[in-house]
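Only one chain is given next, in C-alpha cells, and it is the form predicted on its own.
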Amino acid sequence: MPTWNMIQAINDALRVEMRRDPNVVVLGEDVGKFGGVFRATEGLQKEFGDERVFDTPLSEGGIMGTAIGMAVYGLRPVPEIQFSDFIYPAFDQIVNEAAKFRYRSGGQFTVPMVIRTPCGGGIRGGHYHSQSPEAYFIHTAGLKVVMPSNPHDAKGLLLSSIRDDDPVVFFEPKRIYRAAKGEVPEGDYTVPLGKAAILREGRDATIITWGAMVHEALAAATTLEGDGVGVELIDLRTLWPVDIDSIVDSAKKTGRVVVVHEAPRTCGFGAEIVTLIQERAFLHLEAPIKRVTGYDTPFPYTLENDYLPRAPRIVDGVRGVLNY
C-alpha cells in the first residue's frame, strides 16, 4: 500500500473516477496542462483529454453555472475554485442554484456536482488566501459540505462526494496537501459521507473539530496524556449532513466537550455542534462546552500562528473544562 500526501490521494481519486465513469469532467483555473496551482489535476488532461479536463477563464461564476447545466444534463462535474478565498462569485450560483435544483424540480433534476476548493491558513497566504468559510454551505439546505484531514479520508471522501447525486463543497486544507501523509489504498474504496471517525478514546474530556485542526487537537491530546488526561478526539470529515450520533456519545461518555475549529467564532459551525449537544445530551454535561477557535478578524499576514487554535490553546481549552 502506497504512503502518498493529500495531493497524490485526491488526484489518485479523480483519475480513479474518471476511469470508471466517462461522465466526470473536470474543470477550473489552470487545471489542465498546468495540473493546478497546488498540482491536485496534474496530469490528468494528458490522459484524459482536454474535452475532459479543461480550464476555463477566471470568472468563479461563470465556472459555477457551466458545472450545473453539465450537472443537469447528465455529467458529474469536479469544479476547482483555485482558493475557497475566491468562491464569493460563485455563490449566488451555488446557494440559489445548485442547492435548490431538486428542491424546486420536485425531486425530478438533481446536481451531482464536487465543488473542491483549497480552504484554511497556514502557509502565510493572508487574508485574502486564508479563509474557512465553511460555515455560509452548511447554512444553506441542499448542498453536503466536506472537509478531510488526512489522504485515506481524502480519496475515500471524495469517491464517495463524486458519487453522490447532491451537490458537494469539498474543503482541502491547504496547510496539510503536503504535511499530511498516509498509508492509501490503491483503485477504488470510499469512506461513507456523514460518518465521523473517532480518532482516540478516552474518557475525560471530548474535542471534536475537523481538517487541519485534526492535527493540533492530535497534540493536544498527546500532551495532555502525559499529564493523565483521557481525551476522545473526534474527526467530523463531513460536516453537513453531521454525525449527531457519534458526537451526543461521546459528550454523554466524557461530560467535557471542546471544539475546535480555524474558522472566526462567531456564527461558525461549532456554535451548531454546541447547540446540538446541549440539545440532546444537557444532563449529561459537567462543565460548558468550550471552543478553540479563529479570531473575528480578518485572517492576518504576520500572526497566522497566534489566530490559529494551535495544540496549546487547544491544551489550555481542555483543561478548562476539566476544572470548572
Given for the second form:
Amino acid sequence: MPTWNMIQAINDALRVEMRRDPNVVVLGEDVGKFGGVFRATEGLQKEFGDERVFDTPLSEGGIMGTAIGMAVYGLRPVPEIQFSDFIYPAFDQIVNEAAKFRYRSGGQFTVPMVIRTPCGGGIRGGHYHSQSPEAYFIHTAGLKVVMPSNPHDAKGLLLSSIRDDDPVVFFEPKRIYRAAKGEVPEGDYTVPLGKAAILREGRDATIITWGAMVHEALAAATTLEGDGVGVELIDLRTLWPVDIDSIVDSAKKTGRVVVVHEAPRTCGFGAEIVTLIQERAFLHLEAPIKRVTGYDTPFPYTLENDYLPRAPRIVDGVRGVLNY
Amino acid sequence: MAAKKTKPVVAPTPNSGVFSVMKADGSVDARRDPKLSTAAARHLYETMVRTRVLDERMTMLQRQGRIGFHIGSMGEEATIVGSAAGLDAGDFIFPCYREIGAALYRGFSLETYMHNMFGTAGDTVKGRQMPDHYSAREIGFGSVSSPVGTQIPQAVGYAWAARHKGEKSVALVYFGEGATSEGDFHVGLNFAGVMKAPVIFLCRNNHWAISVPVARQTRSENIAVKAEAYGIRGVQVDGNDALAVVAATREAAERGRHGEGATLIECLTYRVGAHSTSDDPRVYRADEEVVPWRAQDGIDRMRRYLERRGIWKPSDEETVRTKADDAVKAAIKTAEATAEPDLETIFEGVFAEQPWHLREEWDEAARARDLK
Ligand SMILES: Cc1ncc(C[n+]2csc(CCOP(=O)(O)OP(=O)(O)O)c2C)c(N)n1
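Could the form predicted in complex with its partner chain be shown next, to go alongside the form predicted on its own?
Let's see the whole complex now, leading with the same chain.
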C-alpha cells in the first residue's frame, strides 16, 4: 500500500471514480490546468479532458447553481469551492436548492453532488482562509456533511460521497492536507458515511472530535495516557447524519465526555452533540460535558495558536471532567 | 496575449477603443494630457516606484519566512496609482487587495503598513488580518477583505449616501477582471445605474485570475462593454499609461460629481508577477506571454514622460529609489522589533461592547497560555 498525504488520497479518489463513472465531472476555480490551488485535482484535466474537468468563471453561486443543474440532469458533479470561507455566495444555492430539491419535488429530482472545500485554520490564513463553517450546513435539512482526518478516510469517504444520492458537503482540513500521511489502498474501496471511527479505546473519558482536531486530540490522549488516564477517542468522520450509537455507547461507558472542535463555540456542532448525549445517557454522566473549541470571534491571524484548541487545552478539558 | 489595441480616442468614450495619452517613448498627445503640475506628476511617478520597491522587498521577506504572505501589484502600478491620482482627496476608495500604491499616493504611512505585514501590536487592525489586509480610514481608504467582489455594491451604497448628504464626492472601487464574474459585480453596476450613484468601478484587467485567463471569465468583447447593459458608462483605458488612467478617472469623477452617474473603467494591464507569494505561475502560464508586457512597463513609460518634460534627471531616479528603499527598511526594522498583539485583541472589537461570553472566553484563553 502506498503512503500518501491527504491531497494525494483525494486526487486518487477523484481519479478512481472518474474512471469508473463517466457521469462524474469536476468544476471550480483553478481546478483545470493548474489542478487546484492545493493541487487536489492535479492531472485530472489531462486524463479526462476539459469537458469533465474545467475552470469556471469566478463565481461560487455560478459554480453551485450549474452543478445542481448537472446533478438534476443525472451527472455526478464534484464542484470545488477554493476555500470554505468563500462558499457564501453559493449559500443560497446550497441551502435553498441543493438541500431541498428531493423533498420539494417529492423525489422527482435529486442532487447527487459533492461540494469539496478546504476548511480550518493553522496555516496563517487570518479571517478568510481559516474558518470552519460546518455547523451552517449540518443545520440545513437535506445535506450530508463529512470531514475526514486522514488520507485513508479521505479517499474512502470521498468515494462514498460521490456515490451517495444526496448532496454532500465534503470539508477538507487544509492544515493537514500534506501533514497527515498514511497508508492508502490503491483502487476502489469505500468508507461508509454515517460511521465514526474509534481511534483509541479507553475507560476514563471520551473525546469526540473531527478533522484536524483529531490530531490534537491524539496528542492529548498520549499525554493523558502518561498520567494513567485512558481516553476513548472518537473521530466522527461523517458529521451528519452522525453516528449516534458510537457517541452514546462511549458516553455511557466513560460517563465523562469532552467535545473538541475548531469552529466557534456558540451554536457549533459540539452543542448538538452535548444535547444528543444528555438526552440519551443522562444517568450515566459523571460530569457535565465539556466543550473545547474555537472562540466566538473572527479567526485571528497573528494569535491563531491561542484561538485553536491545541492539545494542552484538550488535556485540561479532560482533567476538568475527570476531577468534577 | 498583448492588450488588443483598437483605434485610440481623444477622450475616453464607450465603445470607441482603448484610451491612451502617452506613447511608449513618453511623448503625449496634447489634446488628452491631464496636464499634471510638476509636483503632481513627480508624486505620481515616485509613488509608482515606491510601490515597486515595496513589492520587491515584501516578496523577499516572505521568501525568507519573515512575513507570512504578500500580494503585490507588479506591472499594475500605472493603473493603481494613476486612478488614485485622478481623484480628489475627499473621494473615497474601496480597495480590493492589490492597491497599496493608491494608499501610498494618499499618504498612507509605510510604518503602519509594515505593522500590518508583520501582524504586530502596532498594527491598526491588531494583527487580526493577513498581511496586505489593512484599513486606512484616515486617508479615505476602506478595509481590505479577501472575498472577491464584495466591495463593489458597498461602494455604490457609500457613494449614494455621500450624495444623499449633499457631498460632492465620489467613491472608487477596485477589483480584478475575475471579480466581474461574481454576482456582486452585476448587482453593483445595476444598483449604480438605478440609483444614479456617483461611483467609479475601476477594473484592473490584469488578464489573470490566479490561473484562469480572462477568456474563461467572459465571452463579452471586453469588460467595459458590460456597463452598457446596466445603463452606465463604460470605457477602456491603457492601464499601463498612468496619464490615461488619471484622465479617465478624473473625467468619471467629474461626471459623478455632476449627477451623471457611474462609470466602469476597464484598465488593460497585466499581472507580471505571481498572483501572490502562495502562487507559482510557471505551472499555468508561459513566460513568453509575460515578456511583451514587461516591455510596456508603466513605470518606465512614466519616467520617459517626466524626462521629456525636463522634470526628471538620472540622479532623481537614484534618490527616489534609495529613499524608498531606506524608508522600507526602516519600517521593517521597527515592525520586526514590535511585539505581537495582546491576547485581548482577539476578544475585543467583535462588538462595540464586550458581551459576557467573550469576557469568559478571554479568561479561558489567558488560562490556556499557562498550560503550555
Ligand atoms: C469569493 C472568493 N472566491 C475565491 C477567492 C479566491 N481567490 C482569491 S483572488 C482570486 C482571483 C481573483 O482574480 P481577479 O478578480 O481577476 O483579481 P486579481 O487577483 O487578478 O487582481 C481568487 C479566485 C476569493 N478570495 N473570494
